[in-house]
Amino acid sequence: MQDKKSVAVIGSGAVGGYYGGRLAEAGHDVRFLLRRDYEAVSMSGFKITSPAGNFTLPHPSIFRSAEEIGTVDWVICSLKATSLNEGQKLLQPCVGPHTRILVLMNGLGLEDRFAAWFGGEKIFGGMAFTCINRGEPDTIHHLDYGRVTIGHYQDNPNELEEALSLWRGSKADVVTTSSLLKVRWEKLCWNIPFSGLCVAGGGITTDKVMADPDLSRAARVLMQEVIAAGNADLEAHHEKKRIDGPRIIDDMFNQTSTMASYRPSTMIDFVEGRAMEVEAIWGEPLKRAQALKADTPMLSLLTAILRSLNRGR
């Protein structure tokens, strides 16, 4: 492996636990912040099932507070966007002058917040296209896919190489991008229609969306709206790259068709009565679309439905 790095995982749920686990498996010094599941994991470790190979971390380095973790080389932040207001406080004890931060979360505009707190040169965004669910408190089920695309907040190619070097020698599939904003919108091309319709449908799985002609058609229209809004946002930010609409729609539908009965994390939050990441995944894209005069009636309707369902949670 490359040089051993110290890594703090803040938000050790399904995504943070899996990718932090892969780094620990590769020999890095990974320290997991666990508040809810500390006792379960301290007794039996982390168990990860995965098509890339099952593995167990029998004695992971787990901590109840970020202060106990201390300063590290890398922070992987996989908090829910609903906990974003806690982000600065949770990360601050782990961040030193040379610490880099990977924001491995769903939504749009997240890196802006972290850059304001810690400086843009430290910040990376990570988009995980994967099917991962948490099972028992000590178990993570990686079901399919798993590629993570990493971009740098300031699109610095030298920093991208630093990010890529962290993952060499691990079983995680990691690539980099020269446009963080573009891949954020591309991830939303899946999250907005499929996660949103799974919730609006009453807590259904992705295969139900694909099999229902009306819902499948709605997913396609939503995807087209997201692409239009994303390309308008890229233009407004003077980016040269654009989302290839026909290609991304084909890719998203083809990949979703192989997921079988998948439960997106937002749908799980919905059926289990937790607050959903509505503003980060739907609200912020809609806000930008409206500011840029992009025509997004379906996105506006879906966001209103999700906001209504989310009130009081």
Contents of the next structure:
2 protein chains.
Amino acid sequence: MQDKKSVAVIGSGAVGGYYGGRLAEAGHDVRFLLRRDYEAVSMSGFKITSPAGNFTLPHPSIFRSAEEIGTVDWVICSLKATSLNEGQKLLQPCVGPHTRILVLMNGLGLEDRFAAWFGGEKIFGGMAFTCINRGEPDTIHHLDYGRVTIGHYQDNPNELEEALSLWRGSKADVVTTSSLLKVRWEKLCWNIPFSGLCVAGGGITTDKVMADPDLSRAARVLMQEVIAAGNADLEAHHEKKRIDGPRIIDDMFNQTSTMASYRPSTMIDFVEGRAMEVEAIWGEPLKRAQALKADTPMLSLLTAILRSLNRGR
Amino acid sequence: MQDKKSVAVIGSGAVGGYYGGRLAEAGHDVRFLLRRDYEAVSMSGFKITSPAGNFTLPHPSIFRSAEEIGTVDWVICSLKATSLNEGQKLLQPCVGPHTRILVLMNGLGLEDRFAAWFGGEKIFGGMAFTCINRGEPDTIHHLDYGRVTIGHYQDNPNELEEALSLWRGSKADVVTTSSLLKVRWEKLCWNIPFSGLCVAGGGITTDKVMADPDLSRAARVLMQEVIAAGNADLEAHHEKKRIDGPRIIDDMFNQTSTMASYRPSTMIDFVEGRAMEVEAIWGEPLKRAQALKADTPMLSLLTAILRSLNRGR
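Show the form predicted together with another copy of the chain, please, the one above being the form predicted on its own.
And the full complex, kicking off with our chain again.
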């Protein structure tokens, strides 16, 4: 370990637990904020099953409040987007002048909020393309994939090098991107059609979407709508890069066809009656598409259905 | 009563029970085919609540098989479209050389099947624009509206006059149309968006669709897609009449806004776990739209979702 860092994980669900766990395993001083699961984890630690190697953290550093965690080098924020409004209050005690913040969450526009709260130079976005579920409170199942792509809010290459150095020596597969916005949209190219149809189709797994010719065709058209909206948004943000539509459609369908019966996190939220991250994943992209006059009829309908299903949760 | 007719009601659910009941009330010899509810109705008759006047048929003519009913002047077929394949066998014993058949069902293309089985000159289609629910097995609640529009499969005006004469003297509100296909599509202009969104939105009532700006907007776009597909289908069938889009959108939204919290029959099927009439109401219109190259992205997505929700029922 060349350079041990202090890291606060705010939002220690499956994603925060897994990636924070990998940093702890590599020797960093990782401090988990736990609320509901504090007791369970204090009893038995974190257990992580993973194709990259199972591991346990028998005695992770866990805290009930961000104040107890204090100022750190890095904050990994993996809150659920439905709790985004709590983000400023939860992170504030951990953020000092030199703290960097990795927003490891699903959805579009999240970093804008963190940048407004803490300053854009501090903010990174992370897109985990991975299948991770929570088992019992102290157990995390990393099922497949796992690559995290990290971008900087201001696309500053020196800052990207800082981000990479944190993960060097860990078993997490981390790469960087020179366009955070582009990769956010690329992640949505998967999430919008597949997570959305897994929910609207009745709480089904990804293999069911793939095997159903109607849903699979709808997924493809939805992805095309997302690509068009994303490219319009990149242009509006003066970003020169574009999503390569045919390539990403091929990649996403190929990857999904090897996933077997995966349950996307929003589908799990749906079938378990919890609030779904509808606004971050569907609402904000649709809002931008509409502002940019992109033609997204399927996205409009899917978002309307998901909002309706999310009502009262 | 000028001209008493014998009428077989095949499919004595809410719609068959109500309209057959109105003909019996008017003095016709109406014979109901009952299967599941035979015992209940033989004990206590039919009770019908209706804004047009409550009435009861204490001793309706009920039968357990079509053979017992025998040949009649009119067959009213109000089977659920999911039972369409049983139609030929169920109706056959009631159909003689002069029998006329009113297909009082939801969906597109149903009369084609009956015409193939019994000859197109015998076939009429009926579109009930009404809110009727089943209560207990012997009770039917007619809640609102109730107009039935009847067309002849070959659009023969003399046959339409025959159809009207059956209903004259009854309390049912019956009109005729010179274009069965056009009115079938007009009915779909309501059913496709409103029934579909009531299901896909999570089993909600029509007022929830109207009050939700996203769903209400989606309903309007869906309706526009149905109008375009319907007009293309009318043209392909050498029918000169067209659906008047702006008028029908206004009418449908105005009527729906006065319906309060109505539960469309497909939504009731959905929440009660029964098979939904997806192919007749969504699948066949989509198939025609696709064959005619009409642009119907929302209809495609909605149909894919409904088929997925209907799987295994």
